[in-house]
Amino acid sequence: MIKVLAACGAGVNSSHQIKSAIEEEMSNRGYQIQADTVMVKDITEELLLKYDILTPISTPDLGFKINIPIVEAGPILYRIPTMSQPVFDKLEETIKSLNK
């Protein structure tokens, strides 16, 4: 099981759209994904210890080093396959690199 944390400004809408899209697409590709959502301001080093991959809309400057892979997932929100496909491909590449 790969744990993904989707993040956006409010943690209400965009991150939930990213979460749903990632879970659906990665399931179609044969991966077991558990995705959660969070407001960017609530991301802490302790929180990130619980996840394998961070998928924010864009890479945030949190004031500390993020020690898990980051896949910027903002293009998923456009719901245009040519824009979301590279994000899903990058996410799959990242999942494979985790060797889980």
Second form
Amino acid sequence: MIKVLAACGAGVNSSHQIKSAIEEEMSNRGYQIQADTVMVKDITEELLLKYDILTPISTPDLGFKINIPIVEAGPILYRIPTMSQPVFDKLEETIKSLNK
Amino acid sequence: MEALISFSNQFFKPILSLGGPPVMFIVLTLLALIMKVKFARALEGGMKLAIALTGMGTVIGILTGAFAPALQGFVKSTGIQLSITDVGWAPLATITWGSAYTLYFLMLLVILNIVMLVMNKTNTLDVDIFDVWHLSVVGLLVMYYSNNNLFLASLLVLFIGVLKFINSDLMKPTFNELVNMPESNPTTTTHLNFMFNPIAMVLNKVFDIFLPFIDKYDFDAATLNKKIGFWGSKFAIGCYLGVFVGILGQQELKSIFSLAFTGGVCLELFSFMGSWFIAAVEPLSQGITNFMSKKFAGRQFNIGIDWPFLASRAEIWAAANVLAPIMLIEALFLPGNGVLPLGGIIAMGMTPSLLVVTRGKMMRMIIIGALMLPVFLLAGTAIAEFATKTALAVGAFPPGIAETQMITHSTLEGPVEKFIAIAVGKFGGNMTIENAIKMVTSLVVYLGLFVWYAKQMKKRNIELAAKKQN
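To test you: the structure above is the form predicted alone. What is the structure of the form predicted together with its partner chain?
In what comes next, the whole complex appears, and the chain from above leads the way.
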């Protein structure tokens, strides 16, 4: 099971769209994914320890180094398949590189 | 005509009498089907909307029920009338999405977007369907004050809609700079909170001319946020507010604890129920995006999504965190204010706009923010009656709460637009010369400020382009 953390401004709108899109597409591609959502401002170093990949709407400056792979997921929100495809591809590549 | 009215009454009355959640369940499902969404997905959206409406009503009930005695105690002991409960954005979204007019305003804005794209008046394709509720509040306010003058409401929604699309194009280069996006990235936003930019820009200009030295005292927002840590999270803020209200209302220790934890629970639940809403509108959003991108296949445009792509800038949070206690103090002393900041205490309806206008200068964001928060508090007070009655009308307000108990959102996006909507609505309800003058003056000042702001932004965009070339 790969654990993904989707982050956006209020932790309600964009991150939930990213979460459901990632879970749906990655399960279609045969991966077991569990995605959670969070407000960007609530991300802490401890929280990130529980996740394999961070998928923020755009890469945030948190005041500390992010030690897990980041896949920017903003384009998923355009809802246009040709634009969200590269995000899913990058995510798949990242999952493979985790060797889990 | 009469036959038509009586037929539609016979047809619609039994449906409307079902109440808010069932009506919206039917309406949203049907609308998604019209946009060629698959039946199961459409039904899922409709059910989620009805559940979100029901759930949000329940949470509002828990919060207002728990806080009401303490707030009444506070009014009694101090004479300060801060009896309007600030429930934050999510319940207000519920109220507006509980009205079928929101779907009508959505249709108007989709048509407007198509027309402006065809005429090359905007490059923005808006796919942020959920946030239509902000402009819907404006339309519904006009309806509320004008005895349901749908024509005036539609005109005002379209007028602000046009400015919103223009604004999203104007801000695009600033967005690219703020979050380091390449030119090829199409992300932009038409969010209503950026219609606050013109006013923020007036104050920013004052800083440019008279107080430029203030920028020397800027500090690092990310470090501040890290220091604040969990102390600034939703549940923690809910707890402080419970304690604060409990002390103000001179409650017993046991009640203060109970208020603190109820506050924490409700702030978490509001945002949880809020996410159901967004999930509910998801199938419809996809249907509309499919339709729009098919119509404009092959054209390059910017894509308008919700504002949080800017949330990666730590200044938004740092400024909001610093402004929260300032707002609480201002609320206590601001004449005419009736709102005790609660659900909306993190001023996300304002700080993204401050980020864009000041381009992340923290000191300016905080000072302009502190000066401008009263506008939000007064707008929150002004719309409380409307929000409360509409909540009752669409079934998002719980029974068992005193009728005097009003709800609002203290930092709702577009405070200026709320005052304009009230002016337009009052003219619609009572077409006197005085009301006409008030309406026209407010619209002229609003448009004039926007035109000035647009010129400033164009100048900036030229500078940004020149900087990039060097």
